[in-house]
Amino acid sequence: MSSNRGVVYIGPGKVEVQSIPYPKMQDPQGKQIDHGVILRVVSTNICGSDQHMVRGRTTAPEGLVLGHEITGEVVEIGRGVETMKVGDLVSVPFNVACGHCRSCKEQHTGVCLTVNPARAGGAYGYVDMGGWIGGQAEYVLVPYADFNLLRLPDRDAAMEKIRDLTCLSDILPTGYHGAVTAGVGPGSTVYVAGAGPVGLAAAASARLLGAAVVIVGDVNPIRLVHAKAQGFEIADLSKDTPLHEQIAELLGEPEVDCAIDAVGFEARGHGHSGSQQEAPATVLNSLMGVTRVAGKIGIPGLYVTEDPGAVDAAAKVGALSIRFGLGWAKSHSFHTGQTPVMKYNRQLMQAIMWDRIKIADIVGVEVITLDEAPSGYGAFDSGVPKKFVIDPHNLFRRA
């Protein structure tokens, strides 16, 4: 059998490269399965969704195997697959789906029914998502391979473009959805709160879907930069001169067509004071105050049921003080929830093979070592302008 490693929760602001098992063919409650594959992993990429559990922001168990951003090869196939075959280079949505229940069957595959005992909805080395072992290590387990799996077509042109697509298995098609859910089209004016590598898929996303102008608003100047060097009109948060006002001086008047939250439950203030202090409410109010009336807000932006860090009792368990009433007032509509990537990552697929766009670049893409991964998690905290990318088996140096 082969050996394996694995970055691993041991508490609030540590994670740490251990040996795990290898991979079985075996569910998180250790029932046989026939419908799986074992990945050697290619390209694993450290989320913000991540370090909100790393942080302590969750009720995830040290010990939990972290990543849920999945990019591989075949190298061992269940008796029951049909599709795949040793050695092909698969993208891994982050959504674990049966592929059999009535959200799959619907395109929901992020609120699968039969994936997690707990509730709807599965993720690989995430809390409270069914317990799958996660991908930031040199093996994991596909369940339900010949469903979830995405294979690349080209091995050799995928390899040349392994930068981006190992952006397929989340944030670019979270970016896209919530792009896609707030409504924007040709011609849109579109806001995206945060500039960090889910904002910036939604801007990019945004401008492939043909917005007319993108702002993207965030607290931090250094990713601000970053972001205006991708071509996307910015908001400086930090300042005390009200958003509204800025897309004013943008636009010509105070509102957008369309809005995205890609900062989600751990949101700070805006203003030089408030930029240091957690308001968790503050992002989906501000979108409501600037999103014109009878549009649509998108939320890719993570909001959980229970924060052990919030501000409030109320924050801890998910309850926050939207204004509620002006959104209804203006007829707005919010979508929220995580992204069904099954329903666009083969498109977006074709947009990178394509040159449509080059998402690591927009977003930062920085490969690292497996034994460099707490070290990526430090600097990805600190809001440095990147997206960490594990290669664990140096094949990106090889391609």
Ligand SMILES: NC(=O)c1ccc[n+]([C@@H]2O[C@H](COP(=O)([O-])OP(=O)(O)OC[C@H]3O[C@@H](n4cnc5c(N)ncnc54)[C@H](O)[C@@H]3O)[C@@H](O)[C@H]2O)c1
Contents of the next structure:
Amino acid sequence: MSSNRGVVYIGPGKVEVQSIPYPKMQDPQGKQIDHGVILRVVSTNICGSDQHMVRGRTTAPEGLVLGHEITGEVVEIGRGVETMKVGDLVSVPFNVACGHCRSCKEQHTGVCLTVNPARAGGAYGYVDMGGWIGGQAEYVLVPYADFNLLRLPDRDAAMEKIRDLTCLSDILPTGYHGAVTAGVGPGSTVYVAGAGPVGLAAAASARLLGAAVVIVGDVNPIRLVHAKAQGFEIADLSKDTPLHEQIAELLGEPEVDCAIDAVGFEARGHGHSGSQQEAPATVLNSLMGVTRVAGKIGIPGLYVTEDPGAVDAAAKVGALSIRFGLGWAKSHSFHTGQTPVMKYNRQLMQAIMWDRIKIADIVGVEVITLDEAPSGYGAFDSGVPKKFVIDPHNLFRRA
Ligand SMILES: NC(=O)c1ccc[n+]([C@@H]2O[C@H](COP(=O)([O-])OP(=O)(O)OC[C@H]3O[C@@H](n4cnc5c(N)ncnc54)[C@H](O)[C@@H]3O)[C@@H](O)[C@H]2O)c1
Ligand SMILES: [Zn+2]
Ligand SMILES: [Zn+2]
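Structure of the form predicted in complex with the named molecule, please, following the form predicted on its own?
What follows is the entire complex, opening with the chain shown before.
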């Protein structure tokens, strides 16, 4: 019997690397499955979505094994798996999807109807997402492997670009989805709220899609220095100059064609004193303010239905003070939800392999060991301009 170790949520502010069971060919209800594979994890990333749980801002249970951003090598195959073989290097979309329900057939793999008894949508290592065990670990089970997995075709070439390819499991498709649903195309002017890894991935995606100019805004000046170094314009929202004025200084007008929320429900207010406090509707309201009439707003930033740490009673159930009338008056379109990773990951893999996007440098990938995961969580939470990638078997160093 092989052993396994993983990153476990212990309680608000605390994660630990612990011994966990080696994966079984079983779903979270304990039913035997034959459509799964077991992966030796090659890389697995810490995400802003994990931070919501680790900050105690969700109902995540203690003892949850974390990790939904997984790249791995197939080491064991269920009897029903037809297209994967032992030794394949694969990228795992963070969505767990069955491939045969109506949502999956219509490419909405973020809201698969069968993998989570509680609601639509499954993911690894995430609260309310079906109980699939997380992949910030040495080994992990991937169900419906034929449907879910993206094989990285050339193993050696893939290992050379593994720092970039590790972003295919979530943040690059998520940023891209944000840009696509915001309507970004050649010549667009774009504002991205949030200079974290998802915001930077959205900004890079907007550039890939042909945007004329991309402005990234944040309340964290250190992240803005990094964004500027990646060639993006910036808006410093910790200053008292309002966002629309900062946009006007750059573009000659106070509005953009397309806007992306890469912040979510833990948004801070704007301005010198405002940015010291949480104000969860800030980003949505400011995006309606700065998006031109008939523009689209992509919202990959996460909003929840239960938030024990919310600023007020309404926000505790995800009800925010949104000025929806403004969006209505300006004929805005809004797009929310979990990214259907599979819709984009193959094309983005090609973009990486052919050097059309240097996503690892743009998001500041820093590779750490599994034992360094707790300090990676701490550093990420402090707002450093980095994306922490765990290398549980020290394969990067060898590659
Ligand atoms: N839809 C999806 O499928 C999906 C997938 C991955 C991540 N997400 C979500 O995307 C969001 C971003 O993820 P991340 O990993 O980059 O997280 P992150 O926490 O590293 O980045 C969020 C950034 O937003 C900044 N911010 C706070 N208030 C702001 C404001 N008013 N205006 C501009 N910036 C502000 C913070 O300073 C921080 O730099 C999170 O909510 C995460 O859960 C969603
Ligand atoms: Zn993620
Ligand atoms: Zn499905």
